[in-house]
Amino acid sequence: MKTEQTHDVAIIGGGAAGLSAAVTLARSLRSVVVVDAGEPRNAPSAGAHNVLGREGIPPLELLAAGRREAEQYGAEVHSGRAESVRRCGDGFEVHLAGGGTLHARRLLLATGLIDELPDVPGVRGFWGESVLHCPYCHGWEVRGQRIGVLGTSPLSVHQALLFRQLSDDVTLFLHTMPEPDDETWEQLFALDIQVVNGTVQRLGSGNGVLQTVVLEDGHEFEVDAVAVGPRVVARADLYEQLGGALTEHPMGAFIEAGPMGRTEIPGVWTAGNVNDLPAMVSVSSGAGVMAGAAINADLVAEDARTAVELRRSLSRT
């Protein structure tokens, strides 16, 4: 695609924050594009959950009501890939993979973030199924079952406390995450959360079905879900290409934003995971109407302040 068009906004990711934020800058009618590679985070998932009204609806079909949301209003949206973006006079350039050019005022980045999981076979395989991260998001759908929480990092034993509030058969296998201090020992003890020492060598299954977690050393321990808390890492290139830098946090890394999105770099905005790593379907969309908001107020500010420069030139005349 190739316009000479210049876009009010472009808007690069089409999850729940991008489409949240099209439909609200379209609703106040700026020109606004989407450009969506098609790979949502929670696409493995059977269902969204605390989504307000929408309970359970299945990830891709929720994006697609965003869609014609989104469109009914008189958003663009494109299936590709932005591959790269420039600075060009006060907006930006951005070019598809593939071919094609989008001319735009402002940029809003809701490109989500990546999940590092763990190097142990069967997690690839079982993720957003039996292997899970996050106990709102799954927890209801693993209630009372044998739930195993694989330890990568100290915050793995906040993982199993909480996964603990859903069953009372919940194992933590230290794996490579730190030895617990004493005040952990004693909260894990205290909650019954069984602690199993040992390098985990793989996930094991039977007819599709996650089974067990093998250890190393042989020995196998009967699950029916294991909890890991992978690193995440928000999807940053055309961030970085604009001189951006990513955050460091616990969790993995991130961009760092204000309130309503607005990064360190003039004209770039974010919403999502992409600046709020442990955000939910719900607090994205939230955070995309928010940025959607502040964008149009930003447009509206440079809109009133070049009508007075044009009244001011005109009355000189």
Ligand SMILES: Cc1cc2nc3c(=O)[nH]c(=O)nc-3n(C[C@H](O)[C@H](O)[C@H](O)COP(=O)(O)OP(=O)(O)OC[C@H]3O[C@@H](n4cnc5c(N)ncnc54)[C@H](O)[C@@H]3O)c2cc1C
Second form
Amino acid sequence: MKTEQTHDVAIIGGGAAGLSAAVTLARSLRSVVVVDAGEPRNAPSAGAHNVLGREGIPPLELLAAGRREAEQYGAEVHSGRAESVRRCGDGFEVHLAGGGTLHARRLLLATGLIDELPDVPGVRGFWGESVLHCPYCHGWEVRGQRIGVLGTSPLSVHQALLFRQLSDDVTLFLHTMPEPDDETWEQLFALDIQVVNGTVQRLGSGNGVLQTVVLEDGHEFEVDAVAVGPRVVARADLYEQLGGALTEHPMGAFIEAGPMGRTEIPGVWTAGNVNDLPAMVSVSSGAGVMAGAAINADLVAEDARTAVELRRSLSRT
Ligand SMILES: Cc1cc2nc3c(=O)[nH]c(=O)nc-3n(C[C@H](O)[C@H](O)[C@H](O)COP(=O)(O)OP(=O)(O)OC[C@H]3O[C@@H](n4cnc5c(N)ncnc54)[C@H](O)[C@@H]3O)c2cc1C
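Structure of the form predicted in complex with the named molecule, please, following the form predicted alone?
Zooming out: every chain and molecule, the one shown earlier first.
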């Protein structure tokens, strides 16, 4: 990795958001470098859904195509992790894991988020397959099946209602969620959503297939899929190194930013899940395009100011 060149933009994270921004910026003839650790959030899933024109495409295949498209316009894509960042003059200095430094005038953080899964044995093993979080991502695939919802927060009721749209066999396991209020109980009864009190001990399986939800008291309930609501926390180490802080949200924590991804730290933009916790692939991709356009406009304004200053100073000599 070259160290002497100052890129217009360094993009940290090469998921849907980062690569879309890279294409937008590279098509504006900006010099762009993308650093990507290669762990997109949806990697455990077989297919990415609600992606118009590429419905059901394997997540890594989609990103490989995105990388090729970005590179085709001249973006550099570096596989690896950006370990630290610091302000350097008007721009930024990014240090890569394993050595290497790069410089850029602007920084786009598209680092995604971490899904903090409920600490129930079996959840992690089936995550992205038969343990699900998003009815739009995988709901159609489990339509009509026996779906359990692991209650961990008041939002679990909302999740049960959404999955009820897809199956008439939905069971809400209250587990660690607060006791539903009267209005919620009425909704659950009216929609024929079964409710099971008690703490879930583990998810049971056989032959590598999810089969049951097992309570601490030994009761077992047969299921085909389980919906969980992870706490979602933006990957914000680099933002914090620059003095930024996460903002709390009922779903987790995120980096607060304006509609085009600009943060309160001058020169730092964000796109995708890092600033928009519920964003799916297409939304993250769209946010990347918007952030790319906003960064380009910001650089255009700076270049114009610099050109005017230069012209004035030349006319004075
Ligand atoms: C199991 C699962 C299934 C899903 N299925 C769907 C679906 O079917 N359809 C849909 O629309 N959405 C789906 N989603 C949501 C989808 O994953 C997100 O919308 C999307 O990944 C967000 O894109 P992003 O670019 O913001 O982040 P990500 O895709 O997570 O990409 C972030 C990238 O940044 C990299 N990174 C992070 N930190 C660093 C660093 N310091 N240095 C270098 N690189 C770094 C990561 O390795 C990663 O490659 C699913 C989510 C999950 C959890």
